[in-house]
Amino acid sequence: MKRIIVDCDPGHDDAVALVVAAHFGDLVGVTTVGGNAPLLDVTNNALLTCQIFGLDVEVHSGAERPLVAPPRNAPEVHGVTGFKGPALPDLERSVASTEAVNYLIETIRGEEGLWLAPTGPLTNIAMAFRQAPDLVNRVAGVSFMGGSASVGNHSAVAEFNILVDPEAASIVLGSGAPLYMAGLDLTHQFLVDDSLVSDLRAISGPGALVLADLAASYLDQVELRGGERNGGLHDPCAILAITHPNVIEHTERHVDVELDGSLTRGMTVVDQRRGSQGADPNVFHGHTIDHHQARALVLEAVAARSHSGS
C-alpha cells in the first residue's frame, strides 16, 4: 500500500479524501492548512474526521494564512466552520504539534518514497520545500487537487486552491518533484448529487451518516447560489491518482501559475500543445476519470471505515 501524508483543510470532500487514503493506503500522518476554513476549523475537522473513522494517525496544524495574500476561505460553499450540515461529536482528539512544515520536513527525511497528497492550498508543501529542497527527491510524487485546465469556480479562470496561494502553487510546480494535478476539469467529471448523498445514508454507518449530511449541506448551498444539485467530489481524486492510478489518465503537460494579472491571478496555465510546441512538462496532468469505478471505490472505503471510529 502507497504510504500517505494528506495535508487538508476540511471541507466535505477532504473528509471524504482522508477515508479513502486510510482505507486503500497506508495513511502516515495529516497536516492542516487554512483555506476552506480558518486554521483552528479545518483542524478540527481533521481531528473529527479521524476521530468519526477511526483513524489512528497524527494530526500537525500548519499554515494559517498565504505566503503573500491575506487569508480566504469559502464559507459559501463549506460553512464558516468548514463542516456545515451534521450534528458532530465532542472532540475529544488534540495536535500532535503546530509544526506542520517541520513534520513534513522530518518525516520525508525519515522515509524515502512517501506519497504527498494536498487538498488545500499549496502552502505547507512550499514552505516544506523551500526550506528543505532535498525534499523533492525523497518523495514518490505530489498528488495534488487544484488548478483547471478550463474554468475556475472563485473567478472565470482561477480554481479555490491555488488562488488562495498562487506563490505557494508556483513554488511546488516550479519544484521539480513528480507532481500529479486533479483540476477541476478532471473533479467535475466526478460528481456529489443526490443519489450520492442516499447511497452514504444507505451505509447507516455513523461515518457515513456525517459524510451525507456533509454532502446535503453542500448541495443545499449550491442550489442557495442559484446552481444545480451537483458538484465536483474534488479531494478523493487527488487519492485515487496515487491509490488507483488506473482509474484516472494522465497526460504530461507543463503548468505554469499566473500570479500577476489582475483577472488572471491563480490562473493554472495548462499547456496542451502537442510535441515540441509546448513547454517542457513538469505534471502529470489528471484529464478523465472513471466516474463509475471511482464512485464504487469512495462508497467502499466510506462503508469499511464507516464503524471504526466513536
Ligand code: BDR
The other form holds:
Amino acid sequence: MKRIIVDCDPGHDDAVALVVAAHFGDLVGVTTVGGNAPLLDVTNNALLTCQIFGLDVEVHSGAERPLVAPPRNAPEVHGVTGFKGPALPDLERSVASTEAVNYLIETIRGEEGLWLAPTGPLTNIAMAFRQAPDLVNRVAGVSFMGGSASVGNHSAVAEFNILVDPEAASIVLGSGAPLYMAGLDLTHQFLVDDSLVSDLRAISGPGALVLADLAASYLDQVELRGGERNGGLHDPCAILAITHPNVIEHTERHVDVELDGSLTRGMTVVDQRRGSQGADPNVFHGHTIDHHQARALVLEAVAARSHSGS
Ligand code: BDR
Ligand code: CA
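Next up, can you give the form predicted together with this ligand of this protein, since the form predicted on its own came first?
Let's see the whole complex now, leading with the same chain.
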C-alpha cells in the first residue's frame, strides 16, 4: 500500500479524499492549510472527518495564510465553516501540533518514498520544500488537486487552490519533485450529482450520511449560483492518481503558473504542444479519468469506513 500524507482544507471533497486515502492507501498523517475556510475551521473539519470515519492518524495544522497573497476562502462553495450541510457530532479529537511544516519535514526525512497529496492551497508544501530542499528527492511524488489546462473556477482562468497561493504553486512546480496534477479539466469528468448523493445515503452509516449531506449542500450552493446540480468531485482524484494509477491517464507536460497577469494571476499554463518546442516537462498532467471506476472506488471506500467512527 502506498503511504500517503494528505495536506488538505476540508471542504466536502477533501473529506472524501481523506476516506479514499485511508481505505486504499496507508494514511500516514494529515496536515491542514487555510483555504476553503479559515485554518481553525478546516482543521476542525479534518479532525471531525477522522473521528467520524475512525481514522487513527495525527492531524497537524499549518499555514493560516498564503505566502504573499491575502487569505481567500470559498464560503459560496463550502459554507463559512467549510462543512455546511450536515448535523455534525461534537469534536472529541485535537491536533497533534500546530507545526504542519515541521511535521512534514521530519516525517519525510524519517521515511523515504512517502506520497504527498495536497488537496488545498500549496502553502505548507512550498514552505517545507523551501526550508528543506532535500525533501523533493525523498518523496515518491506529490499528487496535487489544483490548476486547469482550460477554464478556471475562481477566475476565468484560475482554479481555487492555485489562485489562493500562486507563489506557493510556483515553488512546488519548480521544485523538481515528481508532480502529478489533477486539475479541473480532469476533475470535471468526475461529478458530484444527486445520484451520487442517493448512492451515499443508500450506504447508510454515520460517515456516509455526513458525506451525503455535505454533497447535497454543495449542490444546493451550485444551484444558488445559477448552475446545474453537479460539480467536480475534485480532491479524491489526487488520491486515486496514487492508489489507482490505471484510472487516470497522465501525459508529461510543462506546467507553470502565472504570477503577474492582472487578469490571469493564478492560471496554470499547461504546455500541450507536441514535440520538444517548450520547456522540459515537470508534471504528469492528469487529463482523462475513468469516472465509472472512480465513482465505484469512492463508494467502496465510504461503505467500508462508514461505520468505523464516532
Ligand atoms: C478545489 O477548491 C476547493 O474548493 C476544493 O476543495 C478543491 O480542492 C477545487 O477548485
Ligand atoms: Ca480542497
